Amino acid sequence: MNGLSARQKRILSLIVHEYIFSAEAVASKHLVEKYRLGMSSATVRNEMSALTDQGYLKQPHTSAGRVPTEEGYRYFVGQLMQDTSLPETMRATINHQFSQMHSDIKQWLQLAATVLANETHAASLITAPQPVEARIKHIQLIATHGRQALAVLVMEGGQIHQHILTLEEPTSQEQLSILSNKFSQLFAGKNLHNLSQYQETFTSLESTILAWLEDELVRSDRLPTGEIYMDGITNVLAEPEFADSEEARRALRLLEERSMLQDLLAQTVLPETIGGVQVLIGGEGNWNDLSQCSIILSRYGSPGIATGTLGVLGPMRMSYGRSISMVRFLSGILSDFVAEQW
């Protein structure tokens, strides 16, 4: 595609802004009157025709104005959009909301998903931080009934695993508490490799608990992503282009089916830099279910220790500047939290 003149860049930028705001095709007369462009409607129409020929705009109907194409949005995001930041008052308000939360990773992620959805008017998705290696923080064994005991494993970072163990014989809570303390002291900060290399001779009961710990660490290490938190699906359904739309249903199906969403995240090349942003417009030709959508994703956490992904999904006609700024800002908040927890 040919390079654009300064006038064409301005007209394309204005059309993208207008279409994001109104969801209606933008006419040359409207641009001239609203922005006092200092040129005739005919001149603007000629430039709009040139932008259409180059693939940046399209004309929904013969007599209608123009709307951006996927390439138009890509050019806007990559070349024309100014680097924006959130107003200081908004940053302070969001920081205050998080300061009121306990140091519980689930509460932080749920709040982040809600804030992200509300402020971008899109569907938010956040994966819990996934450690490079799962490591044990604390173990608790609780007598329940007969030979059964509730085993609780707390991982570094706050993830909690629970399982009902069936023991060879009934075991008192006092004995289980002694074992809880012993295993917590032995294995705090340890990973799967550390457990497998441990040489101490264990009793039958201790071996049962150790086998469970190893299974949980294996399962954690194999997870492609952490638990996924979402909010704001109704925001997408409320957009005019998605009302009673099969495209919207296909996109939301992607969010609702964990395996499909994990596949998307696994195949998306996120910036290595924490807080870097990746914008996927129209599925980038790889995801038919996202042909009418855009996704903005970012990585958060501590490199080499634990990282997660956060982002928003909405119509291609989304407010990119605000959404990118919000994703980047919340990435910073969650990264600070992960650094403190680990």
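Numbering follows the first chain given and starts at 1. The term rigid core refers to the maximal set of C-alpha atoms that superpose within 1.5 Å between the two forms. Everything numeric in this text was worked out from a predicted model, so none of it was measured. What changes on going to the form predicted together with the DNA:
The Cα position of Val115 differs by less than 2 Å between the two forms after fitting on the rigid core. Fitting the two forms on the rigid core leaves the C-alpha of Leu179 displaced by at least 2 angstroms between the two forms. Fitting the two forms on the rigid core leaves the C-alpha of Arg147 displaced by at least 2 angstroms between the two forms.
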Second form
2 protein chains.
Amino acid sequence: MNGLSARQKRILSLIVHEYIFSAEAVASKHLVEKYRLGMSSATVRNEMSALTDQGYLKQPHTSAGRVPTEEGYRYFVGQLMQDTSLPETMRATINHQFSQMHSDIKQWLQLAATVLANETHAASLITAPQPVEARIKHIQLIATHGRQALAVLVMEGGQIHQHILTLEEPTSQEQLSILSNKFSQLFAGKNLHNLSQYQETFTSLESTILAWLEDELVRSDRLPTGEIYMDGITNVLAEPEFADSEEARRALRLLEERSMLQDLLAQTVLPETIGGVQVLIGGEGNWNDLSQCSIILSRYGSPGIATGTLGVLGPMRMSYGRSISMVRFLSGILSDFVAEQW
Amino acid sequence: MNGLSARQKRILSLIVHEYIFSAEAVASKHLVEKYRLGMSSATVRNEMSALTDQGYLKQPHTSAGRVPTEEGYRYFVGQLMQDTSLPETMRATINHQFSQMHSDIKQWLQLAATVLANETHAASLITAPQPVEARIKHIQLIATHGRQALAVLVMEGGQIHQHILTLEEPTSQEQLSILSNKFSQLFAGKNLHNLSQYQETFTSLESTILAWLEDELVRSDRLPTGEIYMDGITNVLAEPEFADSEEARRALRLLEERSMLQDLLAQTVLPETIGGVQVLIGGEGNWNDLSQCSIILSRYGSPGIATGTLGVLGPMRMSYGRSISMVRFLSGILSDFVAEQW
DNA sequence: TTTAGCACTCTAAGCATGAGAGTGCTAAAT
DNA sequence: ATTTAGCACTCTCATGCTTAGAGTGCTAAA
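Can you switch from the form predicted on its own and show the form predicted together with the DNA instead?
To see the whole picture, the full complex is given below, headed by that same chain.
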């Protein structure tokens, strides 16, 4: 039952804001006074109670104020937050900084990392743009059992990707072989990023395969193998939720363990649109170490040519509006750079 | 009065070891039992008392064991520590890791950072080798007042270095001008690292200038402008002295603030010998943020061609023997790489 | 010179206490 | 049917007290 009343939305939003601001559980009375809500604290308390029942708020202990849950943050980010764009003066300042730079990708990435970290008060992370070089050499489909088929994708570089597909209906090996040939001829040597442009002319069986193909290609060029630029690690340490350095350690491990980072970037289905920003709140159940953190990610670059990822890592109690616009803005700047210089 | 008796040295050494191992103040009784010293705890207490008077030990509070002071660590590193070399198997393992690598400097540096961090359980830091390109364009000496003269060094790139020299005797501007010309002609276009090879033929006045020149040149190519490779930041967070993340933050700031790092590398007079290892204990009075840390540094590369710096940052309670040999060993590996590949 | 023995000091942990913060609930007010 | 005032209830946090234990420093004997 997701029907939050307008007032509940307002209160949830204020609580998120206030908690992000103060890092302390927010009390009904405090809210009424600070924001001059035209109602009594008891009313607010009732609403808070409802929001707690719905899983958007929680209490650290019985006699404390409320704190947003992960769900609360998600609702806030997804439904309540208005898309704050950066003030023009800030855009100008940042653009100016980049314009005063040599056209050296390393320097741009470093500057971007620094700006991102400073403006979001979080840790920033940028992977250098990776040229997309994966070209398809051959595609082979093998019937295995019932509606299952093994799809093998051989790349020109020799890498192999394979995947079990579940087809809509049982299909014979002959049919699959024909399909294999068709796909191989169609895509051999291609380095495709928007395979879906062919979509319409395909049967649904073909589309299934196509979807997988696309997935693999996107995935393969998402793994960062090159340099990673970071800044603002100490920003994270300054946050009260990381006063215990053990907690901080868990969060920062992401930035040091490449395998973990690869995992994250690989499993995170980033929207293909360059510039699309993705928000991961509280590890999303998959990453225990990140249970206190949020991550905001975006790809940048030119699709099919070279792309990289940039993002920030901060406490869950992070200023989402600002961080998201910042990530989006810098993603744009770096994309422009790649488009021009590549 | 630095005359420590052999027994005092032994005890100091054991205390340092034990404290590094346990991170807890070490008690006289504990020492006697664990190391089967053939004496009573009272005797050890007396010696400890003496060592405390001399400034090598301190007590966190009246009824606690002893902990080494910064002086204590220095004495240990300088006088007591035997130069532990790495076990042959470890050298082999590490060499093997590098040998399996492409001859790509970036990958080597990254690997070196990782190995260094893992083996020392501290944060590692490596600056990419910087080609030494500073060439002298012009040298000008200007008499100012009494025995003072202002020396200005103009580099081909346009950078200017200046310094007030104190000469052994008052010298007229004419003489200085003559000298200026001589030096300018002698060194113009040169990119000198071992100016002292000319030493013998010079007067002492000239030598003074020469010494400064050398200093500037060495200093100028010590500033890291290129990439910096790090690893093991979370190792530092695992140490109990950094359980309070504020303390950790102070330490790690060094790794993020380039200006601070430049400061450190510039002010630290590194021995010219490549491979020489320098140990900074507790910030040495100059860096407050590092008051809980120690740093072990070494330059690597080919003098006059390209050099970089590598080091580890850890708690003062760090395993010096191991860290120093590790730094020295990796310094050697990277130096060999630079010598071969440059 | 070393050591046994003991008094002394300081920390860390446990426990009780009280103030304060904030809620939940009930009954009255709108 | 909401909203609100009022109050009881709960939980935390800070404070102070007490005790056990660790480790030293000192003294006097070996």
